[in-house]
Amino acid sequence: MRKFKIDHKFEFTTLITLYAQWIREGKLKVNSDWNKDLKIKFTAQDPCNMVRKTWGQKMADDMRFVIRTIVGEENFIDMVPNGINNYCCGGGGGALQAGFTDQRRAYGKVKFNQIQETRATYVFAPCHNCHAQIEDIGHHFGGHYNVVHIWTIMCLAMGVLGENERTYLGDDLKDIGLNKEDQP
């Protein structure tokens, strides 16, 4: 739009960004209740193209109070180095359809490695690639955490997670909310 002078009114930005704004406003009713006994470990993706590429730091800061706000902030374990300083999974730029897996899969080590040192049980991507190269690199060298995406926990958070929108989650969160007295 910039580039060709074309006159626009609306903003571009991301459905995190929303989440963070819709959460502090109290449009979007979530709370870490669910996680309080159960303390259960996350961590988070910075993909590349959303925060390096396009947002920034603003970005990572407004991904992380949302993750803070549905998991509890005692249950979040940030990655190091993280932000716009994060690593890259290795996925992004055509490398999950390229062909060259065995590469892909060594450049992902870095991530796997870094992964493993937070010991979260769960690992936030908000994208696809991010999503499915860490779950990849995840079953290839052993890693025991799961893949998730913001929304999912945020449903579960908010008690409206379906029972057929559960199929990647882990043993120990497929079952949370599903009865009346489990609901936050």
Given for the second form:
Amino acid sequence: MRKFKIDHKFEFTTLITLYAQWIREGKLKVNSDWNKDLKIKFTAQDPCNMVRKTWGQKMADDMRFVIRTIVGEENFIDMVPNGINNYCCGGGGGALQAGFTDQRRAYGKVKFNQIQETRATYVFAPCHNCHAQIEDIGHHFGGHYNVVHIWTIMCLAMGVLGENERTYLGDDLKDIGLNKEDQP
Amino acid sequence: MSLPIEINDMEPEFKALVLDRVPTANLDLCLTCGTCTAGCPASELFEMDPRKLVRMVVLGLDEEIAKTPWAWVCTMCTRCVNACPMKVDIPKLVYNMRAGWPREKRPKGILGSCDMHIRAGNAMGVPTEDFIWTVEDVAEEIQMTDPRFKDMQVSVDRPGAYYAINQNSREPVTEPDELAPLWKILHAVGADWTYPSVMWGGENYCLFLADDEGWRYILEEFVYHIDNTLKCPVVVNTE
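Complement to the form predicted on its own: the form predicted together with the partner chain:
Okay, now the whole complex, with that chain kicking things off.
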């Protein structure tokens, strides 16, 4: 909108900003108790478009605040480098649809190595391009991680994630929170 | 075979074109330090890298620049310009390389998604009524089966809602159940929200295609709908 100088009355924000705000305000009641004993490790991809290209390090910090809240401080392992210096996953800018598959994967190898280094078994990818690319390079290079949206783990932590909303969870989390009183 | 460069014969027309469109691209300021290239995952793909590209532009190797498919391998992630001491805007240079390709010769996947977005309001080409039907169907299922969410509000085009939330079109098409976790969070915080029905796809392939006209059209339609029809004060970009 800036590029084309299109005037708009609305304010523009992101879900991640709102998640962080709602947690700080106490409106979004969520914690990491579910992962206290499981100790499942998570890392996160900073989407270039949201972080480096639009909202900067503040967005990266908000994302980490949200993630640490829902998985536990000690269960989040950052990639290096990260935040505004993060590497692109290699799926952005239309690369996933551009047809140069070999080059896209060679590009993604940098990201794959970064993820493997963290030894995390789950990667948050709050962007559909990143999500699809990180899954693809995981399969291609033989990684053993799952790729998730924040909303999935947020609902898991709140005990409201439905049985059919677990496509991206590994077997270790498929049944968590399902057998208790919270299911109808 | 290497040939000496004849400085007097240099006609860097592409450079002039890019600088005309992007006066802040700083193409002449490159120090050839290579910071961009060292930190670019696309370096060496198609025997190209950001520093080499800038050299080629400055030297006027316009034909080679016009041909290299590297324009579609670089993701315009902006890591290079972020690190560049002289702020040489390589991503905008790449955008203009893409724009230089005849529209029909640009990658079919991106082209198709951009055209679909212009026509249908989302890159997957989902008709609006199907989107609304899917949203209502998934919502109803949850409201009926989970008592904790029997009052969960889910709507499309509800004027006056505080938040207008865009939605990647992949979910309603290939994995509708994935729509619901977000709704549950919004319900838990009591958010007053709606989906817009016009240009509701959160993706933007016309940007990737370097189609200024298509990109602008999508934004204008979207802004008009939000500001004039729905009057939502806040637009939220989805995950």
